[in-house]
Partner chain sequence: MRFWGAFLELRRHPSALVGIVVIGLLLIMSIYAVVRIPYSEAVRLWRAGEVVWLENPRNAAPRWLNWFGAGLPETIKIGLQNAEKAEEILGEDTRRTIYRLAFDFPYTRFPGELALFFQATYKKIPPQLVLTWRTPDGREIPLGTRTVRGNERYVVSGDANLLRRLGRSAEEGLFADLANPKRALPGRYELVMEVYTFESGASLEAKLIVYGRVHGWAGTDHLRRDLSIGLLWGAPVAVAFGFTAAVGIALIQFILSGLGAWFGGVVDVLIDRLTEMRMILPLLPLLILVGMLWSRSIWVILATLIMFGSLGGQKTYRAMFLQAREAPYIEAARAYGAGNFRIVFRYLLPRLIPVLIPGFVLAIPDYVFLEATLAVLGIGDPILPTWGKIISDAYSQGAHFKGLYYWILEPAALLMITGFGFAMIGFTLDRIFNPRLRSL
Amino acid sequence: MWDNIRRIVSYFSARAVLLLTTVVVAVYLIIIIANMGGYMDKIKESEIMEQVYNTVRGNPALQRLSPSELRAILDKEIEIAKRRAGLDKPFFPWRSLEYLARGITLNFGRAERMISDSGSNQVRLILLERLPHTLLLWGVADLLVFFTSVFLALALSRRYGSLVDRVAVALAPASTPPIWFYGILFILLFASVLRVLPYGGFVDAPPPKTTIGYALSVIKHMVLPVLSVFIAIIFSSLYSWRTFFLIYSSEDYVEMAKAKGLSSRTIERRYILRPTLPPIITSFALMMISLWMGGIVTETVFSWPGLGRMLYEAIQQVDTPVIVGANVIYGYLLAITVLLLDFIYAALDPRVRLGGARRS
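This sequence as a structure, only the one chain, the form predicted in complex with its partner chain:
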């Protein structure tokens, strides 16, 4: 018993250390890329120099000084401003590692350019402000797609070879275009031509006063994005779940259950769904964490004020702290999920043995 627990603990701590290392390296890569390998410093430096020049030149008290005296003052001011911005240390390795340490410890600090709608430049607040919008849109859309496709696929796998099944298979290529692609087509149809739904945005301007009115307005704005997500994903999702269930329902033990005369409901629940539970949970979990990033392009196309659009804005303005912040959280979420999945697999599937277990 104790031996077992010790083995499990040591296995999971080893996994956790490995995953953490992966996250750290990935975040470091992002930091380097977001700083253009240190080139961003030069841009910042020239910005600081220009600022200092302007303030010193515009200071009437310093007008009478000789050029060399002015030069000395300028150099000193630039030196101070650079130190204030932390530019006195080189990017490699010091400042990049400093960024890394702060990012990994979730100490994101202040954004360089972006400001949250409430006026704060704390990265934490900027992220938190956008989070609900993303969770709302992608939560609704993804859950809808997930449950529809799993249950429909189960039904399809039972009617293998029927007309409905063949149509569903033939429609699978409809999932090739990305979400935004369906998005612009739907905007064109429902907003431009039919004029029944808004082009994009989160809520009417000005926002309705009553809570119900506000909710209705948000729902109206959500219809097109959710529809786009649904249409863009449902067919391939349906196809792969159907194939998956088909493979599992052709196993010998399912045939055996059928031969025993068990009801098809019992077979489905105990002989098909039970062994397929781990993969279903995996894909559900991975879908849930993909919520964090939202959809950069979809949110941009629909002007949805979520995390995806924020990330895009941050990249456009090269706001490194925000980019790193968003990615660090994503990395952590992914790592924790992978770890949890290992655990769940072990709990759900008696065949899975944790590392070090002796095979009989």
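Next up, the form predicted alone, please; the one we just looked at was the form predicted in complex with its partner chain.
One chain, no partners, no other molecules: that is all that follows.
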């Protein structure tokens, strides 16, 4: 027993180290790209020079100085400002590695232009304010899509070739348009024409004072974005997962189970659903990650105050620390998702080996 536990711990520790290494490399590449390979230093130096020029030249006491004395003061103030901004050291390798260490430890420093709702310019606080909104929206949408798809795909596999099955297959191309396309369509229909749902946002303004009223307001604002995600994904998921179920339902061991007289529900649960769950969960997890990364446009369309909209605003304002911080959070979410997949495989598939241990 202890030997198996040691092997499992060793396996997942190795997996965690590998994923952390991948995150470190990805974060470093993000830092280089966000800083344009160090070109952002020149932009920041130009901004510093402009600010110092305006400050020094706007001081009447310095207007009596000679050009050489004024130039010496300007150069001194520029050097002090550059040192304060950390631009006195080269971007490669020193400052890029400092940014990497701070990014891995989630110490992103101060934002250059953005502030949190509480008025702080700490990137960590800005991210922590937006992260729960993103997890709430996409968590609800993903769980709704997953359980609905599994239930309906199983039902369709039982009715292969029926009218309902053919209609579901015919609707698979409806998942081609992106989520934001359905978002705009639903906003026009339910918010603009029918006026039964809000255009966007997180809660009514002013927010309800009671807890129940606040929760109902949030749910009301979630309906359209969740519905957009659901419609944009459900038909393709039904088509692919129904195919998985059909493939496994024709295996020999399923026919053997039928010959033994097992009920259809037992056969479906033990011999069809369980072996298909690992590939289904894999495809669902990868889909979920792509949804998070594609949430920038969706959250912006619905004015949802999550990481996606925050990243869009940071890109518009060229706020490098916030851009790096948001991508680091996405990287950690990706690594955690992949690590959880290993646990799920171990729980669902008895053929999986952990650390060299053969499951019996």
